[in-house]
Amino acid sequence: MTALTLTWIAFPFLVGFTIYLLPKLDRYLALFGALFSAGYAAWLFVHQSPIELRLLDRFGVSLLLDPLAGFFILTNALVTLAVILYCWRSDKNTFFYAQTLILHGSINAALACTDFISLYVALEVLSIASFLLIVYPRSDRSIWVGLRYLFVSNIAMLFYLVGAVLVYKAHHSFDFVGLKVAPPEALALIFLGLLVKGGIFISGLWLPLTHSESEAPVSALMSGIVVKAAVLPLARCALLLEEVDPIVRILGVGTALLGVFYAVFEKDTKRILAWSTTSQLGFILAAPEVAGFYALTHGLVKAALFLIAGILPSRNLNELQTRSIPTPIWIALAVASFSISGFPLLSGFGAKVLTMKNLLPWQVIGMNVAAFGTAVTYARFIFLPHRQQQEAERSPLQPGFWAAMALLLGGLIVANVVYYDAYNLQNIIKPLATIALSWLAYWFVFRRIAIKLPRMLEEFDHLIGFMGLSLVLLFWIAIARSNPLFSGLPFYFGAP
């Protein structure tokens, strides 16, 4: 098992660098690398028993592979496969495929780590690979967006590194469980780095611009899986340490509400999807014990939606509402939108039911509001006009697009087996009622509202400022959690 696991971690990097030596096989090698990860994820589900590895004793690497990680690894494999298929007959060069696979490998490594130093290395490699893919078009705009992402990420990870050192000082290892005995500032510093990398709450305000301005395949990778490389460690810490669980849940609810608030009023399709990603990351963190299934469902949906957004005739939602899109494309768009809204027969339904069943009582109202807002957001895509194209006016899509859609949307159907117990009358009625009410709200209220929210908060200097505010907030919560004087305070300090 150790040999197989280490081979799985190293394999994408080896294949990624091999692509440079065999450029004519770039697509095939990239495809093979992603398929290997998918096979390993399937083996994890069959094996069931967690695999714990410790290399070089407490000074080295600590890995944990279990079904929770398996969901994230499978998401990484399927989204990467879909992007490779989508780009199969495009003009993407060897560099693109090699970096995609290196990014894939760094995400796998981050998902397996349970010590802060190894996670730091994996996340930094991930940042560089993401940056190179963001700036791939080499336009002035893409270079600025990429540098902005890299600067914010690196600044956050410097804070993270200081926190990791404090954990080692207190626990004499870098293991996640060291947070239990580490000083409160260690938790604040480490969580700041992970919140920024994961695009969580106000620390993640870099996300909408970065995801919306990248090319469609890169946006699919970023929203589908890249941000989740920092979300799983947050969920893992919540599961390992009961003191951390309420903090992660609070951040989950806040993120879900913040993201959906912006998504409901946004008019740019890619920015709608980007803000929705922020909101959906909140759903993943709101119930850490079932984070894997929701991450899988969201990754498939968001990758599909960003790839579809890349071929729509306009990014402006108002323009799309006045011109028809081809019916086959609309069907793919509607299926993904139905899933993320929680419609039965698609895995988004089971993921939402499972998440809602694992919420604490104080979370229920906020998360139901977020679910309602999500359904309103995607009603705007579902009700876009569509028509069959005449033969003369058809512009054929690349075959890779439909191969990617078959993989992603087919995955939403197959993944229903993960939580088939969700299909009972009570569970079905509530999501359908929520969707029906959200459609009514869309038609009679939100469709008529034209509010343009300011983007000032997304400017670079404000991103750094919000990083400081997040650090203060995290430090305050950590102090409160560690002080017995606060043990009787309400839910926002973690009391049940």
The other form holds:
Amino acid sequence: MTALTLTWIAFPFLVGFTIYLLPKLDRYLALFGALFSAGYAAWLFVHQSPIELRLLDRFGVSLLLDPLAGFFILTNALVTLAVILYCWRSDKNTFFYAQTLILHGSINAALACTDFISLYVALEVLSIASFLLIVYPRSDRSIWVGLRYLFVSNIAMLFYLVGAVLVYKAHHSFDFVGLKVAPPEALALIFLGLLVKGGIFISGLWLPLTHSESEAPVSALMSGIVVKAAVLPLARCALLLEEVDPIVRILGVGTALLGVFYAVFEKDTKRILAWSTTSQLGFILAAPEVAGFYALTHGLVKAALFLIAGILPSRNLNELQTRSIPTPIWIALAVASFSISGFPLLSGFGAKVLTMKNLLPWQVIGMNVAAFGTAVTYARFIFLPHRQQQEAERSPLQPGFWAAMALLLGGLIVANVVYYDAYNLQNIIKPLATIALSWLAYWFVFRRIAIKLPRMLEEFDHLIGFMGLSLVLLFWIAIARSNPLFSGLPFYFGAP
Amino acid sequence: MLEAFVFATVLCGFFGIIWKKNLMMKIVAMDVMSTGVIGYYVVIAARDGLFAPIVSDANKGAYADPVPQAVILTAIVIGLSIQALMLVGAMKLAKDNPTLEISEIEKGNTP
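Switching conditions: you have the form predicted alone, so give me the form predicted together with the partner chain.
Full complex below, order starting with the chain above.
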């Protein structure tokens, strides 16, 4: 078991570097690397009992592979496979496939480890690999977007490092459980790093621009899995330490509402999807114990949506209203939109029901508003006009595109087996009512209004400033929660 | 005392990143910040002793803690490679934005 797990972690890196040596086989090798991960994730589900590994004594690397991580690993494998299939006929060169696989490997490593330093290394490798993928087109804009991403994440990781050494000082190891005895400032600093990397709440305002300005396959990777590499550690901390749990849940609700608020008013398709990613990350964090399943369904659906957005004739939603899109593409778009809105028959439904069941009472109103907003957002895609596809429109990319769609959307249907208990009358009526209401709201209200929200907050200086503000806020929350004097104050409302 | 200096360095770097207008200066400020973080690891490692922990017969006294030093070595290497990548990015951007003013770059490159 240990040998298999270690092979699985090293495998994508080995294959990634082999691709440079055998450039002719790049696609096949990349596909093979991702398939291996998918196989490993399947084995984790069959194996059931969690695997805990501790390498190099107590200061060293600790890994934990349980079904929760299994869901994330499976998401990672499926999204990577879909992206490789999508790019199969494109003119992407060897470098692209090698970087994709190295990115895949670094995400696997970040998902597996449960100590702060291994996580730091994995997240930094992930930053570099995603930077290289973002700047792949080599245009000025892509370089700026990539540089901005690398800058923001590196600053966040510097704060994180300070937090990690504070944990070491208190606990004499870098394990996640060390947070229990560490001072509150350690919690604030580490969480700042993870929140920024994961694109959560106001510290994650870098996300919309980065995800919308990258190329379609890179956006799919970024939204589908890259941000989740920092979300799983947050969920894990919440599960390990009950004093952290309410903080993560508050952030989850805040993120879900913030993302959906922007998504509803946005006019650019890729920016809508990026804001929706923010809000869906909130859903994942709102109920940490069932984070895995939600992350799987969101990863599949968002990767599919970004790949579809890449082949739509325009990015502007108003223009798409007048131009109409080919029917087959519209069907794929509608299936994905239905899943993310929580329509029965697709696994987005099961994930939403499961998350809603595990909410604490004070979260329910906020999350229902967010679910309603999500349905309104995707009603705009569902109601796009469509027509028969003409021969001339078939691009050489199409076979790969449909293979990727079959994998992602098929995965959405198959994933229903995870939580088939969701199918009872009461559970089915509620999302249907939400969707019906949101379509009415879309048709009579949101279709007619045109509000352009300012993008000032996404400027670079403001991103860094918000990081400082988030740090102060987190610090304050952590102090309030650790100090018995303040324990009666509002921040205690999450306690059972 | 030493810790105060280290945190002052980190804060200097952080506020440098916010207040400097030039991309190049921002990258340098980030380097100052990471120097502060590295310094903090060294201070923590030296809290019980100063001698390098090398196995030998002679007992030199209190040893420094090797774990934070080993960890920060990794972080230094990663920081260096990220710095290098960012400088290459700045070089490429400098072709069209010779002043490297961040507000100009941002104006030209955001939709």
